[in-house]
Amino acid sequence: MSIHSNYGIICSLMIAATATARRTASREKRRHQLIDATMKCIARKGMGSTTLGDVAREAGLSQGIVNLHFESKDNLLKETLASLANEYREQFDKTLHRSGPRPADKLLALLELDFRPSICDRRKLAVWFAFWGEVKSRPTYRRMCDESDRYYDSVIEGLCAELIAEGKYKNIDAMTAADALSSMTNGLWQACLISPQTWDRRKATNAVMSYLRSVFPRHYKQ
């Protein structure tokens, strides 16, 4: 064989390399694109009322393509859940690594992340809402939930009992501490979704920041 086509087969493969990556990344963006539509439509229209046909029309794309990407609103849901999982898992995960070797500094930055508006923010809280409204009657999305749930409350338990240990703290378990810590953010979450207007992201840091001066002192002064 001359080295003519050798090069000739070499191009065609660099060509078709090309081409599927240019596919699969295309494939991609539709499929974000379908689930960002999907999370706006059900911020507005709540999840029940929501169509593929809404969805579509949100990311001014056919219908067809949202059956080409999902097959079904069912999945299409899943996925959307599972994509705002894996954003939050994302950024958890870099602030708990980011953050610093002391347990105090990476509770604080843990806490302080559910506060930002990257996190904070009315449109995904509303979705995050619609999906727990329904874990009690969807199998899937209650598994779904709790994997999460059962990871970020095992590293905040986790911080908890070496913030206790360290301070040597009597009356309060890691448990009950961390049960706290989340039921403090559901509800500050839920604040921001119900009341806008008066939901304020400095206060509500500064709550959280209040109880934890009242649990670990030494950790956390004024």
Contents of the next structure:
Protein chains: 2
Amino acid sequence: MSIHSNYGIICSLMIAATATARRTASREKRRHQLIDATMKCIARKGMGSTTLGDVAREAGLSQGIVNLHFESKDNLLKETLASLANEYREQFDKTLHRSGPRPADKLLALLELDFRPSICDRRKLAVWFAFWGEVKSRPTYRRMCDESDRYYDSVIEGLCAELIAEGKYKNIDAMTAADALSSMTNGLWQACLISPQTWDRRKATNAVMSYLRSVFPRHYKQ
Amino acid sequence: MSIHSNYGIICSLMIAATATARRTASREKRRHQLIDATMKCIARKGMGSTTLGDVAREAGLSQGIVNLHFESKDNLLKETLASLANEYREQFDKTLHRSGPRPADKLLALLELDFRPSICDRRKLAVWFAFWGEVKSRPTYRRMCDESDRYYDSVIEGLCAELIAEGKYKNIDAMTAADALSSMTNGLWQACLISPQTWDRRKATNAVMSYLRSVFPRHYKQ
DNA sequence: CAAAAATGAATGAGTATTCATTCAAATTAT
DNA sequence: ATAATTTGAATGAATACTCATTCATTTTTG
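Alright, leaving the form predicted on its own aside, put up the form predicted in complex with another copy of the chain.
Next comes the full complex, and the chain you just saw is listed first.
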């Protein structure tokens, strides 16, 4: 995303400035460009009907370009999922480390992150769901998603455990609370994807907050 | 493959069932059979790689059979989603009307329904997610899912409203509670699909119950 | 110039759809 | 009842088309 908009800007600047647009880009740039095009195509046409021709056209490049940089369509898709997952993880970790210092603030920041425009965006959600829809038949996708999920769950669970200790909450254990929060996020993304007229980021945030308030009332007031 | 092996299979099924071997079945029976085969194929191979040949083979019938009964692959998929949605709705309505009489019992029954084996089954979840994964690019799928969701949400919200009135709960409104519950269910299905080793139906039910207990403590004890 | 990057036409495997034909079952006639 | 006729479900080979992949050629870079 940022990479791509930057790329576009840089390109136009170069064209304007030097009148010699680079026709060849570094390997990493091209790969990002192609992955970005792939996501756009998946969001617009669906994973099953996205062809390598579509991706190349979306990227403004030629037919054979994907095989040149990714060897196969299968590989392109795997790398696309990896890129999507990486991007989320970077934001997650950045949020985790920059927020705080209290666990209540960290937890809140992480949950709010999930409904920030850069993440809770229908185009991007469509891509996530496209991959989740293939999870049963593609063990690799499942493994990749599972691995990330476990990491996030463990962080959330740790934060919940701290809140429970701090607030001396009874009747709730950290794992259950973390499970509920993580699954609520996923379910709310689904709602944003399927019912955009009924759901928006604010409403989704509300639903999560209501859970936080009722389970950790001493940390999240009102 | 040949007429004879198909004939043999169908014969034995029919003989067992009706004692009258038939090579031809009623239109509705065949359609159901084909939809069932479609779901099996989607769960096993994914939506994108499921071919009409796969479906026909899975059903033990011949190549052209799907177009004969459904005109097109597109139509077969739409009808498959419709069938899946219908099946859920029937169970939902049955549960709604048979449980009770108190709203707390009805709500609990509806939430437990979502994690009963017949519904929270990885094969079936895979099919749901396959369709959700195409929602952005297929307006029809989106509309179908959206329509159902609204109905379920409205029922759940009604029940929450009754609980809130009965229990004089403050700090929670029916819509927020219903939103949280519905989205949690969807998120938990995702967890069951992606992390079957970590998640099972019992754990998922737990997560939902924890929310119920913390939001409606006077109705769901302990 | 050599190496790397990119092109885009050609290939061929695969697949949705069509349709002439077969055949079991139901209907009608004898 | 038996035979003749009609029906329409089912088949599966043939068709037309799409698309991933390859590669000879061209363009760009250093």
